[in-house]
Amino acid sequence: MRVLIVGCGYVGLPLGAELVRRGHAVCGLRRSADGAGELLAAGVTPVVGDVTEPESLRALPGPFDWVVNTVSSSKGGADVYRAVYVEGTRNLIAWLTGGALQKFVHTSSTSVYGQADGGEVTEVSETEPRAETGKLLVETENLLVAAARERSFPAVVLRVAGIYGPGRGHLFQQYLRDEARISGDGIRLLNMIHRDDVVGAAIAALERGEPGRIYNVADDEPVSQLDFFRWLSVQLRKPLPPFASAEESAGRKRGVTNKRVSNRRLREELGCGLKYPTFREGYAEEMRRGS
């Protein structure tokens, strides 16, 4: 297959490398030529373009059989989310509709779920996030699902939990720097997924995903923040981080969710097994790597 990975960065680059290993011809799209060497080293052909600029997409060396959108907002606010996700996705749909495309995989986020009661959420649960950025992710998903239904656009949406892996994992990195704080009583659930398993899920979606379908990409075991730190404390022989002050907790409370994300559809419909089924296996590997 001829594959285009849009936003070929933290997830897209190892995804591209694995697809190349499997015999596919892969192009990696970035907004500039910076870092082209690392793409070439992985066997990925660097191409330059911007999803917010339709003319740059039309200049790409297509056609492509598979497209994976792993574009990032680079931690921007609502304006950036609207430009990159909503308008960028609209531009991709317009550019790719009517061509040779066989599958389009879009990486969204489990932040579309606004539930805070600690209950299980599945792909049919309500998506009513309080944060404006979360609402824009829902709007983007709706664009793709509508295109699949109305235009036979072969879109599959992956709602990805908090990604960790080499050099990545917010709470873990904070703990290593002795900057972590336990929020509230520590019972809020964390839903995580190792980067390598995001790669595996994207490939499963390319090969077997049903257009118009949404799949949660999370590991098998949500864990409370307190239990996560307890486990790290034992593994690293470090004391637990302190609890956040009332002022700190109050400042973080707005928009905080607490839910248990189910990956049942990913496992049962896509047959996607996880290399790191829980945070324990994944973070044990990162500790061995010295992340």
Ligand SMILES: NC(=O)c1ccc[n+]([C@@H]2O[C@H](COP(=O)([O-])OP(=O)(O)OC[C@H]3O[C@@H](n4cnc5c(N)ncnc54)[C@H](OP(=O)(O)O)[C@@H]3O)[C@@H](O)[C@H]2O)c1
Given for the second form:
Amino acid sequence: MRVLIVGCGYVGLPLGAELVRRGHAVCGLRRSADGAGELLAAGVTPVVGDVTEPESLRALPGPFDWVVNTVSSSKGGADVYRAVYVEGTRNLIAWLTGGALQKFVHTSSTSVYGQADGGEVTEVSETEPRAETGKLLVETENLLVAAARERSFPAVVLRVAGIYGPGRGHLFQQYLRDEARISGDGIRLLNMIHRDDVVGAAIAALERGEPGRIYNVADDEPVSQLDFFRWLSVQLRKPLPPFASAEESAGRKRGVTNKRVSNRRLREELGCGLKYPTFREGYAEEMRRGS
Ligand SMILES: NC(=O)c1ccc[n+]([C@@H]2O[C@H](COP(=O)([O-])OP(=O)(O)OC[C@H]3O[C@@H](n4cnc5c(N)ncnc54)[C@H](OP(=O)(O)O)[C@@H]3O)[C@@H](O)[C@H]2O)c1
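For comparison with the form predicted on its own, kindly provide the form predicted in complex with the named molecule.
After this comes the whole thing, all chains and molecules, with the earlier chain placed first.
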């Protein structure tokens, strides 16, 4: 297949490398040619463009059979979310409609679920996040699902949990730097997924995802923040981090969710196995690697 990875970064680059290993011809899109060397080293052809600039998409070499959109907001706020996700996706749909496209995989986020009661959420649970950024992700998903339904645009949406892996994992990194704090009473659930399993899920979605369908991409075991730190503390023989002060916790409380993201559809419908079924296998690997 001729594949384009739009936003060939932390997830996109290893995804591209794996698709190349499987015999596909892969192009990786970024806004600048600065990191072209690492793409070339992975066998991925670097291309330059910006999803917020439609003319830069039209100038790309094509056609493409499979497109995966892994652009991120680069830590930007709501204005960047609107430009990159909502408008960027609109531009991609317009550019790709009517061409050779057979599958379009979009990486959304489990932050579309605003639930805070610690209960299970599945792909049919309501998506009413309190945060403006979460609302923009929902708007982007709606564009894709509508395009699939009304215009046969072959979009598949992956709602990805907190990604960790080489050099990534926010709480883990904070803990290593002795900067971690347990918020509240520590019972809030973390939903996580190893980067390599996001790659596996994207490939499963390209191969078998049903257009218009949404799949959660999380591992098998949501874990409370406290249990996560307890496990790290045993593995690394370090004391537990301190609890955050009431003031710190109150500052973070607004918009904080607490939910148990189900991956049943990913496993049973998409037939996607996980290399790291829980944070234990995944972080044991990262500790061996010295992430
Ligand atoms: N990190 C998480 O925990 C998490 C959780 C849930 C979902 N996700 C989603 O998973 C996906 C992959 O995340 P990631 O961590 O791999 O992101 P990342 O490392 O930040 O990579 C994003 C890539 O997009 C490129 N990019 C940014 N803006 C662009 C634009 N306007 N046009 C074209 N390319 C652009 C960046 O390259 P340049 O800056 O060089 O252009 C970069 O290569 C994203 O959709 C993210 O929202 C992430």
